[in-house]
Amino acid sequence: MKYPLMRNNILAEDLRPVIDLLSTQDPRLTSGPKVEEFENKWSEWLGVKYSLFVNSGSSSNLLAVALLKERFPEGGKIIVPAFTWSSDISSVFWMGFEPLFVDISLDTLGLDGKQVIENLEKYNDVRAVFLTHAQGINGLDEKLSRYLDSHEIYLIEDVCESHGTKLKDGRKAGSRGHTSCFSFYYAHHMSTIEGGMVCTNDLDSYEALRMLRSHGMSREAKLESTKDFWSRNYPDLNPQFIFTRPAFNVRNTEIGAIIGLQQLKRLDSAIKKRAFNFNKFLDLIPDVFFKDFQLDGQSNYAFNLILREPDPELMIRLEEGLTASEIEYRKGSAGGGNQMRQPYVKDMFSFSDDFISRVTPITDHIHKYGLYIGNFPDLKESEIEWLSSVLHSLI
């Protein structure tokens, strides 16, 4: 493509320390001291106490919901946006919970707080709110935040494509929830090739997450008191092989951690550049596109193009024109649009098209009349101007 979704996200300077490691005698490549260093520096950057490096953002979703399952083994409902990534919803399914779909607000691309509160007051078996900060915009409004606090409602934050987004109180997205999830996929704000992070401020949750990450083994716990507890209660077992719960193997490697440490050094500057790019892009594009996003504290992931009004013919013209201009794009924006229309959800619940449109009209509008194109730190202003000129010509 002449204009891809992402470029130059892993630089030569990121790979040199990897080459140095591989050049040593008998290098340790599996999870080790560099993983721990990366976790500690990420926690410091984010403003949380504990972080756990895993092999993908999807794995961080899975661990976050698996942790909730230990708290609510009987299951229940989890409020989720229809506008999110599939692994958020899949993790809810796999852990035996029921997703309760709620629409979003167009200006934040995040859960409609009023609808969330209505559902929390309607159902007595809602165990958590699984909120997505989509496309680098803060998806947690103040009224909802206060409600969750006052009612002690469990919050999981998906920040996989919104690294560095600021909440209204100045904290970073991902530091507010009981757990939060990040992705370091190649196209995201920073990359470890594949990778993710699950974060928390709760020590007990951190201990459980460490074990959930690696087969459920007690030896993976951080505290000696945790290891001693399992050894005392199961004296007939080898302390190195006590499997405390059904779990997974979603560890990452020293190579991923080294790349992450390098990328973290320039993350803040990349976030500023992405935000600058998006502001300029919005200033230049035609007014047929929605522009009234809440941009305070944003760390844009991709350039959103959402038609203000339904226009099937214009949408076709846009898709054909972008393809002809070799501009890579994703129709439906984040996650391919409305997750309620995806087979893994729609077929399971037998949702009708009319029901989906009625329950999630804003997400459905983006599904049909929205797309995004790439934004990246080395983007030149002249390229943004060129993108705008292409869009004007298509309108």
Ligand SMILES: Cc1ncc(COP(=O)(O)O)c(C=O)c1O
Given for the second form:
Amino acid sequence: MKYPLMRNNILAEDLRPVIDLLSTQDPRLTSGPKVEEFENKWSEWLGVKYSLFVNSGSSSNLLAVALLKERFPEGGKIIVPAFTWSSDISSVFWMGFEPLFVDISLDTLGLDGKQVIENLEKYNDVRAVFLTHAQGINGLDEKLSRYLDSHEIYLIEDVCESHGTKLKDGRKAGSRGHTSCFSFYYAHHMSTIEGGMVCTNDLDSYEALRMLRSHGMSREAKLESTKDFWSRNYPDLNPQFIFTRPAFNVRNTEIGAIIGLQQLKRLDSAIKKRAFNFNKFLDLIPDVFFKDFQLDGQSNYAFNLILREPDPELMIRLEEGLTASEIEYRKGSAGGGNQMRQPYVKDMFSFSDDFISRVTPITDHIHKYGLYIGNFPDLKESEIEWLSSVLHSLI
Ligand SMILES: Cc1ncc(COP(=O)(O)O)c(C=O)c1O
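Now show me the form predicted together with the ligand, since the one above was the form predicted on its own.
Let us now look at the entire complex, which starts with that chain.
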């Protein structure tokens, strides 16, 4: 592949401290001091009180929804965008909630705030809004943000593909919701090989998340008072083995944390470079592509190509032309397009094609006429010019 979705995301300088650790006698590789250091530095960078390093962005989704399940054991609805990744919706299913699909706005790729509010007013069993900041664009509009605040509605932010995106108030996406989720998969803004972070400002939630991450064990809690609580209430059990709730093991390792600490040093400069790349790309590409994204505070990681108008023949030409030029792409853009069209959703609810197009016309348009290609920090301007010339030749 001449032009992959991502290249050089993990550098030799990231691996050197890993090699140093591996070269010591009897190194500790499971979760330890480096994981804690990475979590603290991440919290500082993001502007939240607590972060937990987990083994993927999907695991961070799962923990965020598992935490919500502790608050609402009876279940209920969770508002989700149709334009997101499968693990967001799967977490909702596995935790016994019902996903309520809402369309997005084309300029933010995030939930359409007006439709969210309409649904919140229509149903009285909506437990949370689980929004996705897709492809580095702020997905939380101001009106929705104020509505959620004034109605005290629980918000989960999925920032797995938008590290460093700024909200309208200048804070970073992921510092606003009750919990937020990040992914450090290879092609994202930074990578720990596999990995993710779940973040919150709420101490009780943090304690619960620590236990949810690690078999539900009370000894995983941070506070002695939490551990004491469980030991006092279960004096017949060994304090090392008190399993407080049904839970998971989704911890990460010292190796991932060391790579994460290295990557974090470059994150802000990589974000700037990618934003520069995306702006240049948008300037150069043909006008048949949608360009009116709301890019204030953007943290792009992929060049999004969405046809302004439906044009199945042009779409085929584009796909064939990109393949012929060895440019890797993903059709449907983030997450494979409209989640309502995927078998794990469509078959479960027996959604008809007509229903899906009616409820989520914008996501559906991107599903059919959208794709993305890579945007990485070491991209040269001449490569952006080449990409644009390939696109022009296909129109
Ligand atoms: C929006 C979103 N959420 C969750 C995930 C899952 O992250 P991971 O691949 O680390 O499990 C992704 C992955 O690409 C994503 O884009």
